[in-house]
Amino acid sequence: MSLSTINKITVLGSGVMGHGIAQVSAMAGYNVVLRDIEQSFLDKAMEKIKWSLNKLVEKQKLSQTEADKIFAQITPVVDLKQALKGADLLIEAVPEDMNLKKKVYTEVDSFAESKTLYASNTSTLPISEMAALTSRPDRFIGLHFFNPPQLMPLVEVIPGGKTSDSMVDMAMGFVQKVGKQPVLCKKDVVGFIVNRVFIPLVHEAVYCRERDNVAMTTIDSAVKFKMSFPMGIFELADYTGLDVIHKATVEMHSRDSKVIRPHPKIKQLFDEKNLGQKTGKGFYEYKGDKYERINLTEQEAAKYSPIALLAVAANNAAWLISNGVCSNQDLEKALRLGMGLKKELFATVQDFGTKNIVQTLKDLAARHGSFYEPDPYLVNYRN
């Protein structure tokens, strides 16, 4: 299975992930399936699409008739036979719901042909246990895009337990014909990447918040300035959508509840629908449809020391590197991709001592628990 034999890809789920997909393979010249369960959101999805490729238009990166030949290439369908019919490629972009997957991959599989390769665009979802209920587990692979698919240039590439090289190989070739940068996780482990450091941290800050008793815009200032984020912790949840961490949360916490300690806050904000920006409200309010930006400064940031969350991150990029699921050079990568790190993470962690954060995580360790014993790699850590 080489790159060169794909040709036509089917893109289950026209959502915000869908969507993005098939633009993106449409611009880079493969012929495209958009497949939902009813046609008012294939309706909807294509709508987007022409909107996204019209901004390009005005942008000057397209002219219209590049964008006209992209949107022709991208066919939405309700049927699903119909919609994998000489499908090489399936890209699965379905909501994050175990069941409503396990439910997919049975129809999937009963209409694929034999040569469809099949990928997820989970977050958070095990790509083993997925790989399992297909007759294809060799020819199972996780793509996963970041939102929105269209800007965003990075894609965590990760095999399940039987997925083969070649089918590796494939993935990561087909990331960089559509103009993103693969990332590989090599083992199919709770978060991924970009997740198993992002999701804990938004906990650890509302835990920051009560322990220290101090305002959220201090601690996301002091996030956004001395940890070089692209903005406050509080306002990357509040953009990612309380709805997205809280289900990853609980996700990774079944799956194993020693990646992240769970705080009561994220799952309340989600019952009372304080989805973040979406919504008007979740850790700040918003006023408008348009994005707003929390006000953030340094002299702000000069009020609180961020180690304790820098603790948490560095640990769980530690146990990454550890563990093998990927280099410090590839974690680097996808922290800078996937979450806007202005700077490396461990370059942070130099600056603000080793010694200073393994001393953080064996304090909190002592009083709150086993989640902040320090990963070996992390004590080890030479400067």
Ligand code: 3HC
Second form
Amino acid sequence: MSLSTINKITVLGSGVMGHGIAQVSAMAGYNVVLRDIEQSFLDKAMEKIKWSLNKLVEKQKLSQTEADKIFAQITPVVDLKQALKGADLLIEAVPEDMNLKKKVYTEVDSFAESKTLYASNTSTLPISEMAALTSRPDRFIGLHFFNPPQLMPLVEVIPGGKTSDSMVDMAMGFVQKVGKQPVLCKKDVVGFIVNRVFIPLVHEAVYCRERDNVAMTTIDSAVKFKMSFPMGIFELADYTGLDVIHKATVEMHSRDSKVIRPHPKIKQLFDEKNLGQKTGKGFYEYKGDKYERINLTEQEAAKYSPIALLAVAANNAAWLISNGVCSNQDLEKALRLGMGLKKELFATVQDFGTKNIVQTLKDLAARHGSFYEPDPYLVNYRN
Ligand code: 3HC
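Since we've got the form predicted on its own here, give me the form predicted in complex with the named molecule too.
Every chain and every other molecule in the complex is listed next, the one we just looked at coming first.
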């Protein structure tokens, strides 16, 4: 198996991630089939691809001719058998539900040709467990893109227990071919790298709001201007979707209750179908379902110290390094490229003082339990 044998890509699922992955694959010159279970979902996805390509033309990143060619390289298809015909690489981006994935992979396996390699864009489900559902666990890998795939340069590459080395090489090469940068997640751990930091942070932000009785825009401004995030954390949760956050939470917490301290507000927003920007309301309210930003200011940021948020982010990051999931360098790369951090997380830790961060965690652990126990890497981290 090698990258040069990949010509036709089939993307399963045309939601936020699926349509973006189809677009970036087509932008790299691949012929792409985008498959979903209803024509109306595909129509919506193709509209979004058109919108995104227009934006790139507007910003002179593509010519109109190139954009038209890319659009024409993506074929929307409902019939699964037809969608899989001749596929060299399948990228699965269906909703994060193990029962659904089981159903999908059983069906896929009955139609896919023996040459087809499998990749899942899962954000939280165990790669080895999904690979075991298929006839080809050695040719199954996690390829975790970030939202929006068109703009975020990171793809986490996660091998399962049986993934072959040549499949890992192919995946790393494919990521580069589609203009992204791979980071190898060496262990199939809950949340991989970025979500292990991101998802618990959303919950912590809600706890901070309650504990400190401050406005969401104050916390978000502090996250943006004092932690060097491109968006506030409530803003990012709305942008990602409360359905995605909720499902990731349930999955991560059920696999390892220590990685996350769930706040009931997330489930409440999910149950109320206030899913964020896409439904017009989540933590904040929006005018429509199109890209929109919250007004965050340095003035607001000055009113709040986000030390508890930084402490929780750094602690989960430290766990990943302590446990050999990634190096400090790859961790910083993943946060820069996958979440758009403008400064290294551990540089911000140094600004706040490692001792202060560790003390904050100890205080929180004394009041709220072992989720906050500082990781040895952080305790021993030298400024
Ligand atoms: N295609 C093309 N253009 C797009 C686009 C898309 N899909 N989405 C947005 N844009 C455009 C916007 O319309 C805007 O254009 P404009 O200048 O004409 O208004 C431009 O891109 C963005 O400019 P902004 O000044 O609004 O924003 P930023 O400079 O802050 O960049 C961002 C936007 C890249 C989204 C940046 O804010 C960012 O990196 N945010 C963090 C996103 C993040 O953390 N993603 C990961 C979430 S976790 C995840 O996905 C994992 C999953 O498993 C949960």
